[in-house]
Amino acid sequence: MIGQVIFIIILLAAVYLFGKNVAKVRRNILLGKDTDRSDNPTARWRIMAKVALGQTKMVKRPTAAVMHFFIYVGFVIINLEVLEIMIDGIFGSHRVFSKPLGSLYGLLIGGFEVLALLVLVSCVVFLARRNILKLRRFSGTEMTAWPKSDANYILTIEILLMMAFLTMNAADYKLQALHFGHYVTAGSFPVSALIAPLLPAGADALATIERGCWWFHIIGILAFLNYLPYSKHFHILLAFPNVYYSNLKPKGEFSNMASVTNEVKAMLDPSFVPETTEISRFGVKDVTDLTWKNLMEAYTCTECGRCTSVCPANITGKLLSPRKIMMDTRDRLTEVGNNIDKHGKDYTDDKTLLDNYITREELWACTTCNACVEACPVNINPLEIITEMRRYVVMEESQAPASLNNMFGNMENNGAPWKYSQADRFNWAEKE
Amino acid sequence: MEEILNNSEIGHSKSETLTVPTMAQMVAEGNTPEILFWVGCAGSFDERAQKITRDICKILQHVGISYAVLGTEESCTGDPAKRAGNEFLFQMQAMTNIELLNAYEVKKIVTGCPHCFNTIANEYPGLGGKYEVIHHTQLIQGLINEGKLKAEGGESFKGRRITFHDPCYLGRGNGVYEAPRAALEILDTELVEMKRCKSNGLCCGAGGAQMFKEPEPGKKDINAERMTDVLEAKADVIASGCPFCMTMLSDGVKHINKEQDIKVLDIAEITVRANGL
């Protein structure tokens, strides 16, 4: 009784706290300006069975995603078991699911035995790539010491609910065998009947472990749940959404600003007048200026490098890493979310994205070529967030490199990015 | 003029002369051509591009489609502007432009270059200019699949081996993989892809405006990254269609001491080779 009792406690505790950070997290994200992201929900439930629920983009690099996809599949498909956790702690039964699905439950507990170890196993090689064989995606400026420590952790605490599960099923198994107390006959136990051997042969000393380990499995997932919003691992949810409200346009379309359109129509036709829209800067120097789904964007991240590998100016040395975008927009979004906490709704520092996060070296080295975003795989687009912050530089600071001012002014005065005149524009046609 | 050429040394010399109608011609002679071809800044400019935007009308006068170009008119599109952060250039380009293609109720366009292709068809739309738009390649893709042009009467490509540069802003940006395809396949010859391509292709170097600046500092230009990607294909010519991709390509080719071996050439080259237009 008293076990329900804290545990009941503890359940309500996990769900309050992680709904007030979730909530927390929204309230970030709204920080950012309006997008229409509503149109076309046929395309946006489909793009999002495709490449969230179906990870079709992870395939490109197949180690990797046979190893993801065993984790992602165990971790939906072992929830099933948790819901049996969480009611059998709520009502102090023992296996609660195990009368009703009769046969079936055993198959259940079986696959589930089987997911696990598969989970484990993926865990242990995805450690020994960050840790041992030190992929290069796995590096990078952006990547200090929490992402790196954040990564491991996600890993291992991984690895030892995994172990737990499997050592309590092992001491279930032995119970049962005994016919111990209210340890029916239940399930099938195809992995843990392998360590069985290693666990002591008393009754009482097995029902210690398997009781320790059924409290260490469940803590660890609520506590797990709870650490999901500071951590690149909150990818396992906003990945949904964030697919849902993916671009659905051509990648290579830009979009056209409005606030843009309206200046240059009433200087084209003095007798123009614009639809009054609020005043804001163009381009983007802060978060704020971002919008939502940008924001969104970077909470998703869960910082695997691919952008990042496959960007043309990283590869070549140059500052530029597109997932350095994303962090520190993530990070930076954090820092002004917790401003707001401590100095109320109206607080500014005298930080912003750019410069405090963001350089121009950085900005510049971008050939816009989309390769971060295709690679992507839940559809993120760190090239927006590049433009967005050019647009900046250049419209509000004039701050654009020497040698694009020349440009500019060249496709100002002939038409053309060189120093050609209009007048010359069709000499080719003569030459042979 | 349909004489065949077997001998691939004069495989250039069919001997049409190229008559380019501008758009202000045909409609002060009352007529509408199918479709604009529109040239771009460096099709218009830059002298090897200028080749290949004559090889465009070498086909498009070849096959018989009337069409036509703004010549003095054209202005630039604005990308570059636009990839930049400039976007009051950009619109401003992009509105003047749009004004003189409404104006020659222009329907169907043509470009020489993917990144004219992809602000067209793309951004101008919302900015009051909506047109059917094509990529070179794409109508020569077409033109193949009428029947209409073959790889005949001209250079044989028999034993070169060749390998598609993917540019950004026709692959990845607008999904367009296999129409430049289609104009090889058609060749006598062996087709190789480079180990990043199509989705997976790596930039030239030139997009988003760092053709018109130096590159940030770094361990290697970019064009000298993808020729480890050519020299691992075993290419001895590499297509592409996009000519920053061309001056991109070239210096790379160039860089490498190996302007002997390894020829850069656009689709559009390509088949007016082949076809001895």
The other form holds:
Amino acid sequence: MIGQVIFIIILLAAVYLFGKNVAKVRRNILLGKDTDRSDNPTARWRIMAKVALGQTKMVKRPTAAVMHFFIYVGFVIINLEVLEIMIDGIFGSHRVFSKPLGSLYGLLIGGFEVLALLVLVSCVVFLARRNILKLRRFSGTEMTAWPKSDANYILTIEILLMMAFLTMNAADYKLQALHFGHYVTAGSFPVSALIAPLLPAGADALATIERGCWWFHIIGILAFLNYLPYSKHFHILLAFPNVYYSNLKPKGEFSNMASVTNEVKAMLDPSFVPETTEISRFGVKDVTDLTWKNLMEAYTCTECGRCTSVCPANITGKLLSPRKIMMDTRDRLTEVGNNIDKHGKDYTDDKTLLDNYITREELWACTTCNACVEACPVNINPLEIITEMRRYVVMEESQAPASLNNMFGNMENNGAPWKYSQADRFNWAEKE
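So the form predicted in complex with its partner chain is up there; where is the form predicted on its own?
Next comes a single chain, given without company.
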């Protein structure tokens, strides 16, 4: 009974803290401007099923795709076992699903064990890729001590959780064979049976190991749950909604500002009556100028580096890294959220996303090729943030590079990007 009370207290505390942190993330995301992504729900569900559920954009890197698939499926399916553990913890039962499910229970437990082994092996492979092989896309100026440690922490936690799960089952398997206490015969243990001989033979020692691993496993999962909002692994929860709200327009299509469009229409048609639109700022200077979708993408970023690894600017030694754009946006948004918590929503710290986090050199290094957008496995769009910040620099500050200012002048005077007048535009075609 004491164990049940302790478990319920821990469970309620974990759920409360997780809900509190998720509410902060939601508040931060909603600091962004409104944008309508509710159109064409059929297409959105199809894209979510293909990209988020099917992970079709992962297969371009087969090794990572296979390992991630094992972890992904293991995470989803093994949570069914976690449900049983929670019910057992609350009601003091043991393997509560064994009787209702009958022979199916043994098949499920056996499947869970195989998946647990695959998850464990995949995590070891991922640790080796990061720390031994040191793949290039896991490095970069933005990959400081914390991002690297974050990935290692998560992989290590997952390994420990899977080891605890298999050790718990191994002890349970031996206790069932000894007909000890409430350990009734239930389940199939194809993996844990192999490590059972390594455990002691005494029933009391086995019961202690089984209970210890049980508590470690469930408390570890609850701790992992509360770690997610502070980690790049928050994509576990945000990947599906982020993909659902993907931009369905063709890649590279720029958004038009309603205020500017109305001015142009009024110039072309004097009878046009523009709608009243509030102009707060042209483009983006800080995170609150971005849309809520941009901010959701910042929290969804997995820091996998696929975007940066295909960026032609980064490959040729330029300062731009699309991954850094997303990480800087998330860091700045977190800072703004923390300021709201400490000082209220009207507080300003005289910092902005532009200049304090993302430099102008990074912005103008971008070729707008959309390679980063195409490479992202969860449909994040760093290019949209870059182009909106460029829009601010050009339209609010008039600080475009000289080459662009020349082009703007030519377009204004000659109706074309080149310096030649319209009358001379076809001189190249004239015969000598």
